[in-house]
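Below, in structure tokens: the form predicted alone, a single chain.
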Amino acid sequence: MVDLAALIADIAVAMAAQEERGQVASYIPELAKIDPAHFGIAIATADGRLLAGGDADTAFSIQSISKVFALTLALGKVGDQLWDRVGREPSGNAFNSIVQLEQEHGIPRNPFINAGAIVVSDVNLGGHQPRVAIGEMLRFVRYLTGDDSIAINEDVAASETGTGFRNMALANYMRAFGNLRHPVDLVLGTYFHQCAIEMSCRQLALAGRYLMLDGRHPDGGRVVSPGRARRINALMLTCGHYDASGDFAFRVGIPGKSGVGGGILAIVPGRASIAVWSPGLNDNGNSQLGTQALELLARRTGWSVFSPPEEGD
């Protein structure tokens, strides 16, 4: 049995010693201000423990990790009809690429690249103003964590709105194909604000517990069906790290979703919900130290989904 508290301490020390920490997401001005020296990690276990190390209580912009929660809400609204508008395959291109949209007639390859997440935001908008959809998102993550302090960083949202020209192009292109039903500015207002939600590693690990528990909320009740939880985890494994998803599966072997704020949410079904954060990114836009930390964690615990179960499981 691995001593998780000791392992978390070891990982925090190992990451603090790393000299190459990647580059922060400078194309979003507010994120460019974040110190790349940060590293945090938190693990919520299936038996109810919450262990943390490093800067686990420092709030950060979850960015594309929000796509997991947005997808959960959208599937609750329209079910499998969503897959008529969004694919389920890895993209093989950068997260903000427009190339595939022309070839595939405005249908994004998956819900975790920007184009796919914009379609998901269109579904969640549901005829309302963005503040209604964002209010629903905030209530959802507060429900998942039991923490009403989670909020949106309005400076980050404004920074994304002022510089999100690629996302505007993606949205307008999909609107031209009829794959957005609402005005582009309303859809993007929803999308930019969901990306600007701030959470700490502790909060994020708590938020992911329903995917660890086959769709159940740990305090009782069901967030999603077991089948839907498994499918969301499958998409996280195959598509959660953009054009580096295959490498992440190869090296770590745990379903995960990254964000350009430097966070990663990783799910070990039946065992743990894990959040790591370090704002320096690698060339694919994923947290450099966060990825290394999860690789070390998977190796020391044997938690890769490709590992054989331990005796007694």
The other form holds:
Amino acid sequence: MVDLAALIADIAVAMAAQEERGQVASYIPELAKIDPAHFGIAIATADGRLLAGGDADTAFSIQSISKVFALTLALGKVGDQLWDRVGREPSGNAFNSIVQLEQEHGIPRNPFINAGAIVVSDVNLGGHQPRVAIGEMLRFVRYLTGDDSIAINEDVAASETGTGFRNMALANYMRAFGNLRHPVDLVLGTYFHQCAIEMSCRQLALAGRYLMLDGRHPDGGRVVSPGRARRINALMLTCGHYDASGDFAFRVGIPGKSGVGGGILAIVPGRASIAVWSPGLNDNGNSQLGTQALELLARRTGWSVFSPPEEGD
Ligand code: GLN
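Next block: the form predicted together with ligand GLN, after the form predicted alone:
Shown next: the complete complex, the earlier chain at its head.
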């Protein structure tokens, strides 16, 4: 069996030495201020351990990783009816692309591209004010982690509200097709605030545990049914890295969801919930070093959804 603590330490050292660290997201001005030198990693294991390395306690903007938690909440509210309004296919396009929406009548390809997540926010609003939906989301991630200190960075939310012209275009376009039920500013207020939640790698790895545990909360009770956990993992594998989802599946081989803050949440069903963070992004808007670290981790542990568990693993 691999010594995970030693492996994490190795990975943190290897990543600190990397010179090619990608570019920090600059289209959200607040995110452009983050130092690309950061690298953090945390692994929550199915047997209850939490191992961490690098900047695992530094909070960062989870951005699109919030789409996993928002989807979980929306499925809880409307169940499979969600799929009348959002697809389940990889888009093959950038996270903020508008091109498919016209041909596909305002139905986004999946809940993990921006257009799909904006529809999910519309569902989560459910006739309330954004602060109600945002409060519910915060309570949910605090429940998943057991940590009430998790909060929203209002400066990041304001920064994105001031510059989120593409998301405004996506939302208005879908509203024209009748696929948003609430006013666009309320839907985007909800969406921008969920993206601005901050968590450390340690907190994010804890938040993902229900997806490695077939939907169970490690402290008892159920977050979602086993079937729903499996399906969320399937969507993370097929759609979690936008137009690089195929490459991530090829290189890493486990479900993962990235965000432009440089974080990635990755799930090894039955074994581990992993969070990595490094703010520099590759051309597809996914963390450059985060992806490399997960590739290294998967290779050294043998973790993959495409191979059987090893003896003693
Ligand atoms: N808040 C970001 C946006 O809407 C999230 C995108 C991402 O993390 N890929 O542009």
